[in-house]
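Take a look at this one chain, the form predicted alone, written out in structure tokens.
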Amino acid sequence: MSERILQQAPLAHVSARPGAAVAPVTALRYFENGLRGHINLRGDPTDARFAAAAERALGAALPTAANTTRIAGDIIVYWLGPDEWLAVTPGEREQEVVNALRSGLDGVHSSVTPVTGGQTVLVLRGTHARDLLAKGCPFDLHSPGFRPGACAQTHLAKAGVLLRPLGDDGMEIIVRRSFADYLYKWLETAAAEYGWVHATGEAPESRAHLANAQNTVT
């Protein structure tokens, strides 16, 4: 008889800690979106069969411009390279999307690799979100072009990360699971001058607004 598998986000132990009773207005809000599906996809975007099969499985065409993303319903697709993408799905849809990709790409030179166990998603919200990250990131986070619809692979406090801007006051950080606890502690320490608050998640209306804004980017 098989045992039930218990899934736990890498930072569940710190997310459970209560935040300050009264937070300063400058405080940064943090939460982990840890139970998401992560799928690495590789193939030739100029191959019509590959592009069409990926679009059918994901619900939208792959982003082909460097350092861009595309939202397809509840799936976010990140450009990682000329022939590589990361699709982040709701946790319960991961296997469905993997199966759809593998079925549609059968016979097409490609690879579909679930990497969920190795990554997690952190979200920062607050006026000083970019200022905080700039303390440990060499990438120009205040560049006019780094807005919803963009993404960047860079380093944060010497940890490799994938960043996605969520408007002017928010940032999504995808980091390897093995670096999650280290990066959390660095962020908490670096945020001391602003304040640091654990949030339970993001309001659905905020997510919808960001998705609409991002899908207007070409």
Given for the second form:
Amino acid sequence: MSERILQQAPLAHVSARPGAAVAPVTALRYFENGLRGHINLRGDPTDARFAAAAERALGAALPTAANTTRIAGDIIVYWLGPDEWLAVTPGEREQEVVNALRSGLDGVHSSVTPVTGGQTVLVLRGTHARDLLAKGCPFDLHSPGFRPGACAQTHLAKAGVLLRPLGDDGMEIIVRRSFADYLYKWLETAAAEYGWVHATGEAPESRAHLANAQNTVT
Amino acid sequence: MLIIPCPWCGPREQTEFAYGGEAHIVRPKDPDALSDEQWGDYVFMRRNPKGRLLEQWAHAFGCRRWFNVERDTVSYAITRVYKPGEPAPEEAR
Ligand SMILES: [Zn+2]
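Since we've got the form predicted alone here, give me the form predicted together with the partner chain too.
After this comes the whole thing, all chains and molecules, with the earlier chain placed first.
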């Protein structure tokens, strides 16, 4: 008899609340893309064996330019440091990607660490997404280079976050699970002047967003 | 508030960084061979100059890398950043 495991996203308790029936046009829509697979990968990108094995397992070469992302089908790879990346996969593909990385990197100086349980993905949509974050973030969210294809690690309301811009009116925020509820409350409060809608379900990740994000990858 | 240019991420605000004190302090190869005074020198004694100082910073909330900064302790002006393993600017030593 197989055992059923109940998975619950870190912000399932707020995502379950009913959304507002009427919201101002300025309102920010919030989604949690919970239950993704998060995989931390470390290694030397100048080691040809490491780079080739990572590319085979992920489906695209690792982004080696600082603070950039690369999209490979349904996997997003984020640059975290000169020898460190985060791969976010659909939840059901996590184990397969971990296995592919581990077998491909067998004997190569590297580390593959699933960190799925430790963090979650929030998405904000709305024309004031950057204005809202700017209230609690020292990073220049309006800098010209910070557009789809980029990412940045910084702090937001004192919580460490990984940001990925989704066009002019959207932002993805990856935050530690233990900070997720706190950060959600801060965002909801800080958004009072614009309006706030917690949309049910996951953020619409249309092909257009992916294409948009891919255009500017260097 | 300082704006510190991380060698990887570019200019970021000081609140993203952690301070690591004076740079280029080498751990003695054989601590057992040192007198208490020599060990005390290694652990505690720092140059504390008025003017140019080579110091360590970590981009704690960013790429999490350590690097070195040449900073003036009077004006706080940062004149150079360089990665670990890169040589210190001679004239500042
Ligand atoms: Zn950095």
